[in-house]
Structures are given as C-alpha cells and as structure tokens.
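Listed next as structure tokens is one chain, alone, in the form predicted alone.
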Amino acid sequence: MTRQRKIPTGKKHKRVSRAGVTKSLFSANTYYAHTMPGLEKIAWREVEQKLPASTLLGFRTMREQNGFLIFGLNDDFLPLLKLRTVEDVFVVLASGEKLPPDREGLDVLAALIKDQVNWPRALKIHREATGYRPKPGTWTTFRVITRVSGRHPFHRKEGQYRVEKAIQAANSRWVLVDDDSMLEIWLNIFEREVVVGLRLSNQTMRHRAYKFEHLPASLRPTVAASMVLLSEPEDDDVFLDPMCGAGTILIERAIWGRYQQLLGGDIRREAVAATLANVGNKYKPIKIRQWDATNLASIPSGSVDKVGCNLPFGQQIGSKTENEKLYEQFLAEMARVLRPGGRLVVLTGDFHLLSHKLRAIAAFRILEIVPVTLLGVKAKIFVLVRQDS
C-alpha cells in the first residue's frame, strides 16, 4: 500500500547568493545509466554500439552500489530501455559542480530544483518511455531517493527534505509517498558534485522477465550481458557455458543476436533444471547437458568459439581447496573445445588462483581483466583468447 508522506515544515532558508552555484554541470539530453560497479565502460561500449549518436559525458561510482555512466543523446531515447548491461535508465534533471563544503549546499541543492528543472519536458520523456499518463482529476505521487558520496556539513536527509520541498513548490498536485511512486527521482551527490534523474526504467531491465528459476549464487543478468559482450558475439558463434547455473549467460547470448549453437550444462541436477525452466522451449537451437566441466566428453576438440562461464568464488559454491584443483582441470578442457583464436570469458572471485593457473599454461592470452563488485564482494572478469598450438 502507498503511503503518503507530508514534508514537514522547517525553517525558511535565505536564498542562493553564491555566483554560479547553480549552474548546469551537463545540458540537456543528457541520461546516466546505473550498472553494477566496475561495468560502466563495458555499459558504454554497448551504447557505442547500439546508439552511435550518443556522446560520452564521463564515468562516476557510488560507494560499492553503482556505477555511473553518463551520456548525452540527442537522438532517439527509447533503444536505451532495451540496454543489457546497465541496471537502469535516468534523464538528467539537474547537475552542478563545487557544492559549497558549508550548510549553504543545501540552498543549493533547492536552487538546482528551482532553476534547472524543464518539468513539461522531463515529465514528455518519462511518458514516451513508461506510457503512464495521469488522469484527470487524480494526483501525481513522487518519491526521492537519495544516494550520498563522501563527507558533508549536512545529513543526507536533510538534502532529501530540501529536495522534495523544491519539488513539491513546483508541482503543487504532486503527493510525497515512501513507495510505489508513479515518479522516482534521484539525487546523487558525489563529493562536490550533484546530479538529480528522473528514472525512465523498471525492474525488469535489471532483473529479466524471463528468470523464473532462481539459485544461490546465481549470476546478475546485467554481468552476463557484459560477458557476453566481452565475447565479441558473431552470427556463426558455438557459444558454450560449461558452468551454466541458471543459465543466465546463454540466454543473454541468445537475446543479444544470432549464433549457429548454444551449449550448456552444469555439474548440479537443480542447475540443469533451472536452466531448462528459464530457457523453455526459446533460444534454438540449445542443448543442455548434465556433465563435469572438466571433462566435456560430448564436445569435439576445437570445436567451440566462445565460452562464457561464472567459475565458483569458492565461498557460496565450492571452496578454496577444491578451487585449486577446478581451476586447473578446467582451463585444460577449455583450452581443447575452444579453436585457436576463440575467445574464453570467465568471472571469478577467486581471480589470484585464476590468475596463478593461467601463467602455468601457455594455451590462453590475457586480452583484458575487468574487476567488477557483486554485492560488495570484489570479482574480475578475465577475457582470454586460445593461442595457436
């Protein structure tokens, strides 16, 4: 049930007297999008990819629960809500830089709400992207969520009240609720700086419609869409993960274009389950098999273009000591399926073991190594090629 919430009175705060505090950090048609920490340059090789238009504005992290890509666009918005690396979509309400290290930030923080805010326009965009149009006669609920980076003279709290005040001020049918919202803005302060967005996404973007089956550990779809990405997908592909979980990663390759063949398989009889539950009778032609990574009797040597595979951490599943051995047997059977020049992308937690066992076989190349935050825990995700023999 919403709640709706009323922002109290407090005290009448002077104006803004500082020269420039209020000027606009981006311009217009700019968007951010979030992603899991670590993932925002892989994010912006997507949008190069799918939006060439798009103009990168710069990269921004928040603590260990975003990254920040920020871009502007000028062209057509809508290609961005059918992104696969990113977690969500925002446009730009607001930006400024040198937040006064003073009380008076807050005066600032009601002067960019004030000042910057085009509300027929951003309100134009929320509606292309979200079909919702308001009835007439019914009010608009809205919340603010905060985010805060670095050390202030003020508590986030108090830059959330400042906030919706000046919201409020402007749009005054506008109801203040905890939840379920019709509009959610953002306001992210980092260090000096202040973005505020209005959010054009939902959670389907971030948690995938087609995950019916769920697992421990299982990877987020968003970090499988950047391996797959890291993969440099083609028309002719024999993907293959070996580790397949939930499947998370072949269905992300079946999503981001054609291939000639999907292979699969897990170890655990649950996995091989719930992959087949979530791939159903889509994504052909796939094959799903329950078999031992490492030792894939079933497929030909050099037979296999990419692998993409989500090793274990060692803590969820598995463990150091069987790491140890894993790693080792594992990197032997994917340096005999994969051909000379394919392409072997695999994330782990355990990344000083993985990278212990790699400089112990001269069958792959290090291409790049991506570190990554899941939840606070620090991964990496290693993008190897097969070498010629």
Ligand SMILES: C[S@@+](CC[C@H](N)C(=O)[O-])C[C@H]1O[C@@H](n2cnc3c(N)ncnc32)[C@H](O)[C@@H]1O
Given for the second form:
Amino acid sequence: MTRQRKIPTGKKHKRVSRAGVTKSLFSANTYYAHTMPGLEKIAWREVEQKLPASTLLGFRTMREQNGFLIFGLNDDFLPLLKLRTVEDVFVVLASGEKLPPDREGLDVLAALIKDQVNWPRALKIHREATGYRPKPGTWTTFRVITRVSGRHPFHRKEGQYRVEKAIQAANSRWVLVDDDSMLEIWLNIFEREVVVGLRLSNQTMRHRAYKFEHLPASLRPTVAASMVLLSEPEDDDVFLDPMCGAGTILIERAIWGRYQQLLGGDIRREAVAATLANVGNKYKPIKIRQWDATNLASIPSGSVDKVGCNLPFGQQIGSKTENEKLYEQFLAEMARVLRPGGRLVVLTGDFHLLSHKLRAIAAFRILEIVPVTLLGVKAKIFVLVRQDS
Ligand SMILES: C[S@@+](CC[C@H](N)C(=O)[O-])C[C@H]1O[C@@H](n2cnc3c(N)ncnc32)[C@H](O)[C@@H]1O
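Go ahead and give the structure of the form predicted together with the named molecule, now that the form predicted alone is out.
And the full complex, kicking off with our chain again.
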C-alpha cells in the first residue's frame, strides 16, 4: 500500500552564496535515458537514427547500475518512449556542476530545485508522456530516488531529504510517498555534477509486454535490441538465433523492422516451448525448432544474413569446460550458415574463450566489441563479419 512519508524538519539552513553554482548545466528540452551500463553509445545510435533532430550532450555512468545518455531534443519527444535500447526516459528538471565539496552542497541541491524547475512545464510533458491527470479531489503523490557516485560530506538520504523538502515547498498540495507514486523524480549526483530528472516511461519500456514466459538467463530486452541494432537490420534479412532461450532476440528483431525470415531454436524443449509461447501467432514468417546449434542440418550453407546469439556464459547455463567445445563448434557452424559479408552478433561473459576461438577459426573479422555489465556480470557483445572463404 502507498504510505505517506513525512519529511524530517532538520535544522535551519543558512543561505549560501550560489553564484555560478546553481546555473543550469543543460538548457530546456534536455532528456536523458537509462541504459544497461556500457550500452549508452549504442542507445545514442538508435536516438540518432530515429530522432535526427536530437543533439548529443554526453554520457555518464552510475557505478554498475546504469549508463546515462543525455541529449537535447527541440522536437516532439513522444517517439522517445518507443526506443528499444533504453530502459527508461526522463526529462531533465534541473542540473548543475561544481557541487561544493562540503555540506553547503545540500543547500545547493535545494536551490537547484527552487531556482530551476519549471513545474507547469514539467507536468505538461509528464501528462503528454503518461496520460496522467490528477483526478479532482485526489492528491498528487511523488517520490524521490537518489543515486550518488563519488565521495560527499553528506549521506545520500540527506541530499534526498533536502530535494524532497524543496519539491514540497514548491508544490504544497503534493504528498510524499514511499512507492507507487504518480511522479518519480530522480536525483543523480555524479561526483560534483547534479542532474535531476522526471521519469516519463513506465516499466513496460524495459520489461516489454510480450514476455509471458521467462527462463533463467533470459536476456534483458534492451540488450537484445542493442544486438539487433548492431546487426544493422535490413528489410530482406534472414535472421537466425540458434540458441534462442525464451526468444527475446528474435522478437526484438521482429519488432525492429521488416525482414524476410526469422529462424530460431534451442537444444532444450522447455526453451522452445517458451519461445513459442512468447511468439504466439505473431512475427511471421518465423520457424522455431528444437536443435543443436553446432549442427543445423536444416539450414543451407550461406543462406543466413544475420545471426544474433546469447551464448551460455558457463555460469548459470553450461560450464566453462563445456564451453571449450561448444564455442568452437558454434563458430564453425555459424561460418557455414552465414553468407560472406553476413554479420554475427554474439554476447558472452566468457569473452576470453570466444576471442581465443575466433583467432583459431579466422572465418570472422571483428568489427566492434561492446562491453556491457548485466546485473553486475561483465560481458561483451562481439560484432563480427563473415569473411569470404
Ligand atoms: C544464455 S541462454 C539464451 C537466452 C536467450 N537469449 C533469452 O533471452 O532467453 C543460452 C541458451 O542456449 C541454449 N543452448 C546451449 N547449448 C546449446 C546448443 N548446443 N544448441 C542450441 N541451444 C543451446 C540453452 O538451452 C539456453 O537456452
């Protein structure tokens, strides 16, 4: 149940000289997106492709939790909510640099909210994004989520209280709650820089609506979408995921845009069943089979344009010993089914082994390697092209 929270009153705060400190770092119409850590530059490629009016303002990382892509957009922002490679989208409410390295920093946080936030504009953007309108007679609820990197002379919660208090002072009829709030305001402190955002997306953005069946080690949909982007999708693609698990990569490829044929399979019967359940009767033409990815007799040589595959890391699924043979035979089979110039986009946590096996087979040229952190686990996406044999 949503519980109302009181803001501690604390002591009186002395006024600070704020010249230059509470000056906004970003102009109006600045947005940021959360990504899985490492994928912020990939997300920018998607934003650039789909919203050419946007301008890149920077990348940030919050420890192992999130990558940040910050950009300006003086155009309709609603297409941002349809991005596939990002986890959440926010509009920037306030920002600043040179946060004082002492407890005056707390006063600066409050001043950023008081001096910079244009609440009517922020609420208008939020209403357009979410459709939310407070019903007459109901209270608008809000909460603040705080993320901090670097060392500071105050606790994260103290910063949060000061921001909550400043928001409450500006909106006396709003109610602060612990969860399930109508408005979610994020206070991000990156070393001496502050970015305050209002969340515009809801959880269907990152979790998607198609995932009915989940399997252990199932891929985060935004990572699957990033792999699809890295495959450089084309309308006539024959796209294969030979170890499809619950089908995330195949479905993200289907949603991304036109293709000629989707092919997928897995060695486990329950994975094939999960993919079939998630696919339903959509995303045609699609063929799903139970098979061994190291021997795809049903797929003719040179008939596949793109492969997207999340290999067993050898931790949750498979083992390091099994991977030795699996990776070698998998690469040989992908070299067979891909046409020359075709792309293999492959994700693994066992990246030393994959690099080693790639050197041995010599059928692929490495175009790019993208490091990504998945729930604390370091992994890499390899983007490879099939060389002429
Ligand atoms: C990391 S999971 C893939 C998860 C998938 N991308 C998803 O989002 O659900 C690896 C999958 O490879 C499958 N697998 C392992 N060895 C295989 C093989 N030789 N042939 C086909 N599938 C295999 C496993 O059953 C598992 O479903």
